[in-house]
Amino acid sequence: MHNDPRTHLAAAARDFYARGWMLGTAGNLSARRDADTFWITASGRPKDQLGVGDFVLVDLRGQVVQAPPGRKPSAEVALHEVVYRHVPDARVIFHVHSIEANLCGHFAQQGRLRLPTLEMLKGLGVPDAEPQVDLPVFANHVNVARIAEDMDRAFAQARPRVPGVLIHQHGVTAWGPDFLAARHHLELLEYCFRYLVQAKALAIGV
């Protein structure tokens, strides 16, 4: 079980719950099993108490391949499908609902959030000095399929420059080629969000 991606997803969920990013039953995490299927958190499960029986195996069309009794995939499975289809090297996806991410959605203009020109952006694959990087921001919809359709259209035109997207008044999604990279990308985006919120409060750069 040590190499079972579900155990790593459960550990990540406990970590993110402790940080206040997955309170209640909010958020969802996934990891590829192979090229055509991925494990995703089951709907409505408390993220500090997940076990291997709290994950559902689905394919890239959202069809359930394997599920424990009484479990169904997260309602936001379509968001993960979009990323896996368009980003071949994405093997792990974390979607969390932090306060700072939701506040930063209000700073976006025309569907883009300008990230701060910090050294931390190097960890997101941007090696330039003081780069201008925009994070895609998508409108939130009650019907998650509409969000996924918006993401699908945008990704088909151009993949995001950094491994993440924001959904307005909803949460942030980050991904990577493995668990460690995905966690680092999420942490760095959250760092940027905290910076932006505090900079706005201090009227720095605004």
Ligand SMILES: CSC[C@@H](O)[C@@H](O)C(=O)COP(=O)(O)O
The other form holds:
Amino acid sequence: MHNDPRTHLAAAARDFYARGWMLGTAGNLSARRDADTFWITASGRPKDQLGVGDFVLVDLRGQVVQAPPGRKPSAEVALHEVVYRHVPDARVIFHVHSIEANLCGHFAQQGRLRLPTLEMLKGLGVPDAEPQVDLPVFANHVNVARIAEDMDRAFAQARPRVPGVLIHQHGVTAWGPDFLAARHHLELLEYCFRYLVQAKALAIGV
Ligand SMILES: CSC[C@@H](O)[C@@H](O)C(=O)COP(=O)(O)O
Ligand SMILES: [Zn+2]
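May I ask for the structure of the form predicted together with the named molecule now, the form predicted alone having been displayed?
Below is the entire complex, every chain and molecule, led by the chain shown above.
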């Protein structure tokens, strides 16, 4: 039970809820169980109170493999599938709704958000001295399958340079090879978002 990914996902959800990133049931988290399947949060559950009965096992085509009674996979499971299919070393995915991520969507141009040239981008795998890195920003369709199609098409052309994407007026999705790396990637992106919002408020060019 100690190494059950569901326990780690529930702990991450409590942490992110406390940071204000998963309020009102928002967001969804997943972790690969093996090459073909991953655990994902059940839809509509309070993210500060998840137990092992709040996770659904699905395969990479979105088929439910195992679900506790009355539980359905996250409505956004298709977005997790796209990431797992295209990014072989993604084993954990965190999707949260922070205020700063949503404000930053408004700073995007042509579907890309230029990240600030911060030392911390090294933690996102960008070692350049003057990093010029864009985060992909996808439109938020009511039909989640349409967002997944857009992501699938974009990832097929080029995987994002950093381990994350933004969905406009919705939230951020970050991933990593393990729980700690995925959390660090999410924290670093959220740091960039806070930086951009505050820089804008102070009218500082980044
Ligand atoms: C608070 S509504 C948010 C949802 O519409 C959705 O965007 C979300 O992140 C959570 O959906 P869920 O089906 O619980 O995984
Ligand atoms: Zn969402």
